[in-house]
Structures are given as structure tokens and as C-alpha cells.
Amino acid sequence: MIKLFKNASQIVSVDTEGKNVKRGLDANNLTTIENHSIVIENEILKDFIPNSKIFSLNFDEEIDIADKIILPGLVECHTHTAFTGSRANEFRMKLKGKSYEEIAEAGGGINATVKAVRNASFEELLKTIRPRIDYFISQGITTLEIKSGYGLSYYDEIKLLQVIKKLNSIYKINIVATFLGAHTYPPEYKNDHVKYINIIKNELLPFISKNKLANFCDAFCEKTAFSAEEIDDIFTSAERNGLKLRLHTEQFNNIGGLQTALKHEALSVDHLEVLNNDEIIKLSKSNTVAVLLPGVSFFLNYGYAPARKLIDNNAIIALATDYNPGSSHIANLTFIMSLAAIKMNMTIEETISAVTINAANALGMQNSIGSLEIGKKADMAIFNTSEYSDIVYSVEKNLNCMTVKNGEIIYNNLG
């Protein structure tokens, strides 16, 4: 099957010239192609051809996208989409001045969602999560990461990962599973950290690896969660079980998380709102992706990660929603791009690189997705505009009108 997506106003290819990454200021070099169409064959981007030549060629299917812009399929690399229950009451507490840590210490926060997830059946979770995935797809997202982390017991973490695996079989996008059993300590092990860590190391990680339930092991390094030493122990076990590593760190406090992540060559470190200058230099010299989550800073009303310093020091920057019920109840990725531009001084081009090729790097998938380059998967987001800056300028407005995964249209709002 050979398809032609023709007459685009502009193709924003995010061409990497084979490097499959956009470090530092190179994130501003998107590469735009005008007066060309895209040829797709057997799920792969086959060629870019001038519009003047398409009339002399034969295709099995032609899709006219005149006056539209083509971007690589967006990559959402950090979400906690697998949850149920509401924490709207905590939002009221936040508005009265309570901090994220204060709410957690009072028994709210993550453990409130844990209770709801434990009480939900497999089918209930599946039904609750599906509309969220549909919404992500409508935005042009063709690869979606989802973490566990709201079960915090052997049975409930496995239940969440099995739900994510089922969702991946239902949807045509890539749904990438991350095991986040080290999210926080569940109430029953609040005073016995060693026992819970042993459950993670000796029971959960081997089962997850054997049954291919997750691609990554993640953890939360924070005073109210896991210490750097505890994460070092968990990560060593995860590596033995063949899982790649990612880490929530430097969100509220600096307690050694970044050093632990770099020691283990984690694919990404996520949050980084309190990253200091020395850490910026260390991170920028590594291949670990800095996944920045401005929705959390917006939602919790506190400082933003030092995006400009990271970019200027040649770091690899990705952006994500961190969609979750407590600290970033935001599922709109283009709103996150707007926040990054307005609040973190990122250019429009840098935000696009951050939700395409660099987000793919955070998932270790940069060789097949994240840019429109010949030989890669034909994943595309098609926006109803002739100027790509509109995507970031139109705050929270979804301009995506077509989502294409492996050359197949999976969402179409062209009318």
C-alpha cells in the first residue's frame, strides 16, 4: 500500500541528519519543507516529492491536506494516566495555601489515589482510562507513556500494568508502560521501608520482566518518598531484570537523585524544578534527557525548571504534561508547549523539538519515531494552520485535525 499525503502548506520535519536528537540550541533547527508531499509505503516514510511531480505517479490512496501543516507525531513521554478517583478536594486545599508536601503528610496526595485504584476492578480502570487516551490521540499524539504507581502493592501494581498492556493492544498508537512502584511508601509500609523495597526488588521486578509488563522502571527521589540510596538499590535490581531507567528528581529538594540517575545512565530525569547550576553542567554533559513538566509548576504555583540554562548548556530537553490527579491535572500537550514558551523562555522551535524527537529520546525510541525522516515510522500530526507558530500561540486550543500512526489515519477532524 502506497499512500500520498499531498499539498501540505508546510512539512516541519524536525530533521536530525541521522543524529536522532536535538541537543541545546540545535533544537531551533526544525527543517521545513514547502511545496512537497509525503509518500508512505508499508507504514514507513518513503519519500518527499515535489507537488509538481505527483500527477505523473500512481498511488493506492491520496489524502489532500491543502493549507495544513505536517509535524512528526507528538510523543507524550511522562504521564500518570492510569488512575481513578478525584482529588478535587485537595485542589481546594492548595488554593488555601497548603503545599504538595503538607497534603501528602496529612494522608492525602498519592495515597488517596492509591486507595481508589485498589478499590477499582480491571474493567473499571479500563473504562475510566480509555477516554483520556482518545483525548491524547485527538491532539496528534502517536506515542504515549503511562506509568503505574498508584497500586503500591504486588497485586495492584501488576493490575495497573496489565491494564496498560491491554490498552496497548486496543489502540493503534504506541502505549509505553513504566513501572513506578517506587512512587511513595504505601501506608502499610510507612514504617518498614526495607520490606516494601524487597517486594519491589524480589517480587515485582522479576514478574514484570518475565511477563514483559513494562519497558522502564521509574522512581520518585524526594524527602517524602525515596532516598537516593534506596533508589540506587532499586535501580540496580531493575537493571538486572532488563528494565531501562527513568527518575522523578529535583522537584522540591536536592537529595542526590540526579547523581544516582547519572550513575545508572538513566534515559531521563524528570521535573528538575530545583536543579542547581552544578547539576545543570553535569546533566548537560550526559545523554540523559531532561524531561520538564511546566504543568506542575503552573498547577502547584511554584518555580519552573531552568529550561533556558539547560538548553544554553547543550542539554537534551523534552516536555510532557505529567498528567495526574494531584499535581498536574492537565492533559493538553500544546498548553504545556505554550507554558514552556511563556514561563520558561523556550522558543517555539525548541518546544516542538521537545515534544517530538527529544521526547522520543526519553523513551529510547528515537531511531524509529520523533522526526519525519526517510526510513522512520510514518507517524504524523496534521494541524489546521499554515503557520506552525500557531500551535504554541493558540494557548490550549487543539489545532490538530488529523493523527496518523504508521501511515494510517486514526483520528480525523477535517470535516
Given for the second form:
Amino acid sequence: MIKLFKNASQIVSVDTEGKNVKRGLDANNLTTIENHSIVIENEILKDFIPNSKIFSLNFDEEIDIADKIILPGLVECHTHTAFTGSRANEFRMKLKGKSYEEIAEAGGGINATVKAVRNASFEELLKTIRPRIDYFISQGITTLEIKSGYGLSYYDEIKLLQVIKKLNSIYKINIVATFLGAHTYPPEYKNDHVKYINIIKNELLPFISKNKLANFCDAFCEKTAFSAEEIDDIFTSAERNGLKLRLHTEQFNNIGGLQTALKHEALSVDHLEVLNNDEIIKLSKSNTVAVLLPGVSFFLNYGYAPARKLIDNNAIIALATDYNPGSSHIANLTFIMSLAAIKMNMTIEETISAVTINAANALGMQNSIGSLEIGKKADMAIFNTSEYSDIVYSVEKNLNCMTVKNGEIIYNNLG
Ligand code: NIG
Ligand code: FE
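Next up, can you give the form predicted in complex with ligand NIG of this protein, since the form predicted alone came first?
What follows is the whole complex; the chain from before opens it.
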């Protein structure tokens, strides 16, 4: 089956010349191809041909995208989409001046959502989460990461991972699961950390690995959650079980998470709002992706991560929504790109690299997705504009009009 997506006014290929990453200022080099069409054979991008040449060739199917622009399918590499219940009450408290940590210490925060998730059945969770996936797809997202982390018991963490697995089988996009059992201590183990860590190490990780329920193991290094030493222990066990690592770290307090993540060569370190200068240099020299989440700084109204310093020091930067009910109740990835440009001084091009090839790196999937290069999967986001800067300039408006996964149209609002 050979398909042609014809008459693009511009293709923003995010070409990497085979490197499959955009470090530092290289994130500004997007590579644009004007007035071309894309040939796809069996899910794979085969060729770019000038619009003026397509009349002389034959294809099994031709899709006319009428002067729109094509970007690589967007990669959303950090979300907590698998939740239920509302924390609007906490939002009210925050508006009155209570901090995220104060709310967590008072029994709210992550554990409020844990309670709601434990009370929800598999079917209820599935029903609640599905419209959220549709919303991501409508934005041009073709790969979506979802974390567990709101079950925090053997039964409920597995339940969440099975919901994510089911979602991956229902939808055509890749839904990639991350195990976040070390999100915080559940109330029953508040005073017995060793016991909870043993459940993670001896029960959850072996089961998850054996049943292929997650690709990654994540954790939260924070005063209200896990220490760097505890994470070192959990990561050692996760590695033995064949899981790749990621870490929520340096969000509110700098307690050594970054060192632990770098020691274990984690795929990504996420948040980094309170990263210090030495750590910026260390991280920038590594292959670990810095996943920045400006929606959290906006939603909780505190400082932004040092994106500019990281990029200027040659780090690999990705951006994500961190969509969750407590710290970033925001599921709009292009809004996050706009926030990154306005609040973290990233260029429009850097924000595009950050939600395509570099986000693919955060998931270890950079060899098959994240850029429009011959031989890669034909994942595309088609935008109803003639100029790619409009995507970021339009702030909250969804300009995506077609989402294509493995060469197949899975969302079409082309009109
Ligand atoms: O990425 N930092 C920890 N976890 C989430 C928040 C989850 C929640 O508040 O429910 C985050 O910000
Ligand atoms: Fe998060």
C-alpha cells in the first residue's frame, strides 16, 4: 500500500541527519521543505516529492492536504492522565495561599487522588480516561506517555497499568506506560517506608516486568515523597527487572535526586525548577533528557525551570504537560509550548524540537519516531496554517486539523 499526502505548503521535518536528537542550540534547526508531498509505504515514510511532480506518478491512495503544514506527530512524554476525581477544593486552597506541599502534608495532594482511584473500578477508570486520549489525539499527539502512581498498592498500581495497557490496545496511537509506584507514600505506609519500598521491589517490579506492564520506572524525589537514597535502591531493583528509568526531581527542594538519576543513566529527569548551576552543567553533559513542565510553574504560580541555561549548555530539552489533577490541570501541549516560549525564553523552534524528537528521546523511541525522516514511522500532525510559528503564537487554539499514525488518518478536521 503506497499513500501520498499531497500539496503541503510546508513540511517541518525536524531533520536530525540521522542523529535522532537535537541537543542545545541545534534545536533551532528544524529544516523546512516547501511545496512537497509525502510518500508512505506500509506505515513508513518513504520519500518527499515536489508537488509539481506528483501528477506523473501513481499511488494507491492520495490525500490532499491543501496547503497545510506537516510536522512530525507530537510526542507527549510526561502525563498522569490515569486519574479520577477532582481536586478543585485544593485549587481553591492554593488560590488562598496554601502551598502544594502544605496541602500534601495535610493529607491532600497525590493521596487524595489515590483514594479516588482505589474506589474506582477498571471500567470506570477506562470510561473517565478515554475522552482525555481523544483530546490529546485532536492536538496531533501520536505518542502519549501515561504514568501509574495513583494506586500505591499492589492491587491498585496493577489496575492502573492494566487500564493503560487496555487504552493502548483501543487506540491507534502509542500509549506508553510508566510505573510510578514511588510517587509518594500511601497513608498506610506513612510510618513504614521500608515496607512500602519492599512491596515495590519484591512484588510490583517483578510482576510488572514479567507481564510487560510498563516500559519505565519513575519516582518522585522530594521531601514529601522519596529520598535520593530510597530512589537509588528502587532504581537498582527496577534496572534488574529490565525497566528504563525516569525521575521527578528538583521540583520544590533540591535533595540530590539528579545525582542519583545520572548515576543510573536515567532516560529523563523531569521538573528541575530548583536545579542549581553545577547540576545544569552536569546534566547538560549527559545523555539524560531534561523534561521541563512549565504548566506546573504556571498552575502553582512559582519559578520556572532554567530552560535557557540548559539549552545554552547543550542539554537535551523536552516539554510536556504533566497533565494531572494537582499540579498541572492542563492537557494542552501547544499551550505548554507557548508558555515555554513566553516564560522560559525558549525559541519557537526549540519548543517544536522539544515536543517531537527530544520528547521521543525521553521515551527511548527516537530511532522510529519524533522526526520526518525517510525510514521512520509515518506519524504526522497537520496544521491549518501556512507558517509554523502560528502553532505557538496561537497559544491555546488548536490549529491541528489532521493526525496521522503509522500512515493512517486517525483524526480529521480538515473540512
Ligand atoms: O508531576 N511531582 C509529583 N507528581 C505530579 C503531581 C501529581 C499530583 O499532584 O497529583 C507532578 O507534578
Ligand atoms: Fe509528573
